[in-house]
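Here you get one chain, nothing else, as structure tokens; it is the form predicted on its own.
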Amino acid sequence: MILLGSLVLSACISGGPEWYPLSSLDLAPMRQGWGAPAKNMAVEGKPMTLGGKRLENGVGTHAPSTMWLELGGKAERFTATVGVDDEVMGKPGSVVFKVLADGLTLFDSGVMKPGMQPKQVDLDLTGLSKMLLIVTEAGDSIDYDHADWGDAKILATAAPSTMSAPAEDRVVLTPKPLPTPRINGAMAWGVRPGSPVLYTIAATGERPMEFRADGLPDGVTLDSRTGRLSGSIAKAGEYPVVLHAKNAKGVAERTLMLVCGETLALTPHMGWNSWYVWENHVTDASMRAAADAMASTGMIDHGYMYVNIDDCWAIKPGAKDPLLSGKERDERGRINANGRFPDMKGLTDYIHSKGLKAGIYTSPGKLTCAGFVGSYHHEAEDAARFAEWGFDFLKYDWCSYEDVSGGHGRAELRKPYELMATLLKDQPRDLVLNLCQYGMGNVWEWGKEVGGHSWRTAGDLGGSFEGIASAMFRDGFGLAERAAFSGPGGWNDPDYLLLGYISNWKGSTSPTPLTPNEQYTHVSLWCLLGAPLIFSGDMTRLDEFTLGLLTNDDLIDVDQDVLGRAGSRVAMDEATATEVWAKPLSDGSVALGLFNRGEFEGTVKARWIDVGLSGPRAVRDLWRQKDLGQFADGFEAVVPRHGCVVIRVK
């Protein structure tokens, strides 16, 4: 006999089977929703408890997670007692457990919650050759979904040992663009009485290029060569041009609403942030490469327009690095840069130069997120500093605000956003005004009403699936109630495009954890629910596979449509993990994302009765830019792990 802790573990000498700890495993290919997995403790690292009673072993983990493991066909047997850790208990948890082997289910505890009991898992694994255990979040969301797999072993002949999801292939699905002109992006666009107006043509196709355009309003004019429209507008109105491209290969047209009002951002923004590769590294030269990867890869070309500033880029009160260090204000109140960026006008009129628009951050509190000086008590003169440097954008982060709002009651939440939108638009230029508060006191209910022109729906996603399948599936995609408040002039923000290499938090970057699979979900989903397009990777190691995701025309027109609906849940199988979604769009047709968050490829079927249609409908599918034919009631499709499928349907 041999003791490990409080676990007996029985061994033959002839070599028999053996008891694995689940804990004695490498927990590192283990994937879950917050957190990380604890060895013998709950997922917080306090004892692990269930039903009033300590567990010595197991593995304490946060829903959603997985955990695949390699049996190889010699185990024998699976045990655990399972269930939501006492730490949490009166708190509003709920999971579930399953235990999946070569695509059996062999256990499914049904909804637990804290202070239910814990249940039994004592399973037949003979001749099976690979296992995953499954924690979901119940349907709602994954606050205090603390699950434990107490006292979890195996009966094997062999060791066990814990594995990768299958490996998937980076296949890149969207076309390249036709060497025939195509104009792209938004088919809107809104500028203020008398702000500059800063408009490219997005066109793909080969160069050179000769752009036209017929009704443009008195006080803009075209650049033919660049496709970029410039000056300002006296009188108020609403201006439909007809924007004309051409090259050697062919010509294209297409009608851009030019609006002149007070309504910004007639669509969903489309651009890059820095904040999720270069965190608190940003500089002015990370800035202007950013810019310059814009142009040359092509991304301007398909509608994206902002290059933004994340944090740090002010100073930084006692910091040690000089660059971070100084006066953080001159003689008028205004705030000043840090080191790393010497010259803020310079760096907007290069980005201007390249036709693109800039973007900047800062927070109602004292301090920014990461420490440095915010607009506290210095609003207005921090947007009139804003617009002297030339932005377009300001992304404006509760963070610090905490300390000073007086609470979280509808209107402590809306005060400080109300003030800067009032100032913001003192302006002699336009400013987009991103409200970043996290989802605070619904504020899709209230965000365009104080000035937003998009709010964050939820928290950060984090760089996992299980965080955006979480936030988005169950919170941020649960939107049908949200919906309503996301259109023309204000949009429901579920936070960045995770894509290609982003910071590990380690002062380098990695390549994102998403497989290719999830990257296509995650932009899927995005346009569906008409999300500002914001990446937030390194833009100057964008590969083939990556500007694919970003640049599917076809998915940005769904992304971009001037109608501004939100997509929402249609059907849904909680069983098989699958879902359809659908988003109605301006010429009739209806886009749908037919979802598979299982482990397991499965067929996922979208009904034209659940979207209100009947009769014969032409398919297209999106990602591929490929027409499907006709369909007499639906369109069914085998989905991957992980993945999508999205549809035009007419």
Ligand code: GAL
Given for the second form:
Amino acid sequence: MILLGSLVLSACISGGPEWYPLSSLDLAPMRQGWGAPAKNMAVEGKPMTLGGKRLENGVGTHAPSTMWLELGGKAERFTATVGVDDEVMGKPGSVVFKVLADGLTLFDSGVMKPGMQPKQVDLDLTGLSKMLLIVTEAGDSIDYDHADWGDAKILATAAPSTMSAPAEDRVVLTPKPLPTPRINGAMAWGVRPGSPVLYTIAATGERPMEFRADGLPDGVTLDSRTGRLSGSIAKAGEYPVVLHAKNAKGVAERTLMLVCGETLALTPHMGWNSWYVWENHVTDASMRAAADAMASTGMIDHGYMYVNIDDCWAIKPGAKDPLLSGKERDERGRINANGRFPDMKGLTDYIHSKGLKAGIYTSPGKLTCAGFVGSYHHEAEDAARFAEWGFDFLKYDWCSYEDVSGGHGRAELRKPYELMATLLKDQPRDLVLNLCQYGMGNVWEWGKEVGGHSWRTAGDLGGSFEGIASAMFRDGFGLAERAAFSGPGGWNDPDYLLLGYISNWKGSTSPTPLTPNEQYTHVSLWCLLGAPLIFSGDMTRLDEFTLGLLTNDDLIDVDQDVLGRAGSRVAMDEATATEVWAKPLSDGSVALGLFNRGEFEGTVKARWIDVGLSGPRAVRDLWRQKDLGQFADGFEAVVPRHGCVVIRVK
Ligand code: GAL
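With the form predicted on its own already on screen, would you show the form predicted together with the named molecule?
To see the whole picture, the full complex is given below, headed by that same chain.
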């Protein structure tokens, strides 16, 4: 018999089933998006209250939340009263409670909001072995998602126990690059007439390697040792250049389309951004170290090229730290970098000397999101300054422009971006413009029109460390409906690749909270979306697994495919949360992603008919880079929890 306060929770029949309150179990393995699980309290430690009624017993949590339980076939019943705690009454919280067991969904509350009447759960658990209690953020943000498993208890003949999510090995699927040459990365490159060309041929294979390029336009030369193209093209036009890479083991050949005209970003950007590792303590040294690592780890050989400073390089008004304070602008109105960036031109020269490109960040507002000087009323000086410093990329982040925008109508939303894009076009070098305003006003519908080359489609993927997986599933899979808006010259940007070591927002970095399978899903989905591949973890702590995720050339080829069609969902099974995505490729083949968003392993089948094909068709497994043979009418795979399989169908 279990006594809780004065409450008698079970009749005492020796050997018979007993009620085990959820709150009596070890809650340490429980995971949630904010705060810590609270026993017999709401998540903030206040009395648990649902629909005006005080509950003495239960577990208070915060979406997204997962609790795995081992039942071992000994449980009979689960009962609970669920809802959003009254402590967030009047606030915009919204959650969904789900109970799953052995691959089945036993309960789905639908969307629940503060003030709604709680829902009763009463489930038969007979014979089941593993149960999962989930609270999702109901497709929006996790703000105010205070969720209560009120009076939750399990009737069982042996005590259930909580456990961690099933462990996954960090299996490295990407084969090591071969010693023979292979040319990788973007096979279409846009440059404006007269702008400096800086394009490094990305090639894996044993060094030394000798490069050759046939059909180079006038004004462009190749360094045969480094594989770098430089110079400039005077005349607009399309120049197919046949690239060759030769080493002691063999030769590779691939055609690069150099397109001289007004369109940049013919394929999604690839590179690295400082934000999720260095946040507000980024320095010149951390940028140089990132550039060094992009070369030394070989990422450059797979097509990564931008090394981008995010927020926090300018002066911070009111800062106590002498390195961050000082004169915001010089007498000519030109923006100053803070003391952590003593020589911006020296920094971009350094990045360029590695064959890479450099990016910078600012806001159209008076201040950036982290409170550093922004470009408001100095847009022209800043565009010129960034070009003069030698930058090739600008991320333009809405932030405090909110205070001066005058609203969120299309005109107000477009205005600052249109202005900056026009100013950048006047510069004597090409700067790619990344719009960062979190998807407001359906930016994908007009981002390209105002001169953007990519636009963030949602808020920060990693705004909450624990919430990265749910944000990745929500924002990434949510782009299925927006595929038509992404393509050469302007790309949907669901934010950075949050892999390896990233900020835990507690002053240091931690390994990404994504499970190994979630990490494969993250990269696969981004490649199928044709999203920018901008890694934002610690470049100096890349292990074999993370590097494998970032440098699979078969996957990168899907992302960088010159057709530039974004992939989208072609089939879905709601019950098992599995789906199939397809991205048409320039050679007539199709990349297919078989995804399992569900909590249990499941079989996913991609049918040729769903993508307008008929069989038999040759299939290649892209992560393993292995041809699998011919398949008659489709391809079926057992896909792990939150994992995926990506194939190319010829
Ligand atoms: C956010 C932006 C992040 C990062 C941050 C810097 O608004 O979405 O990607 O740039 O600002 O303060």
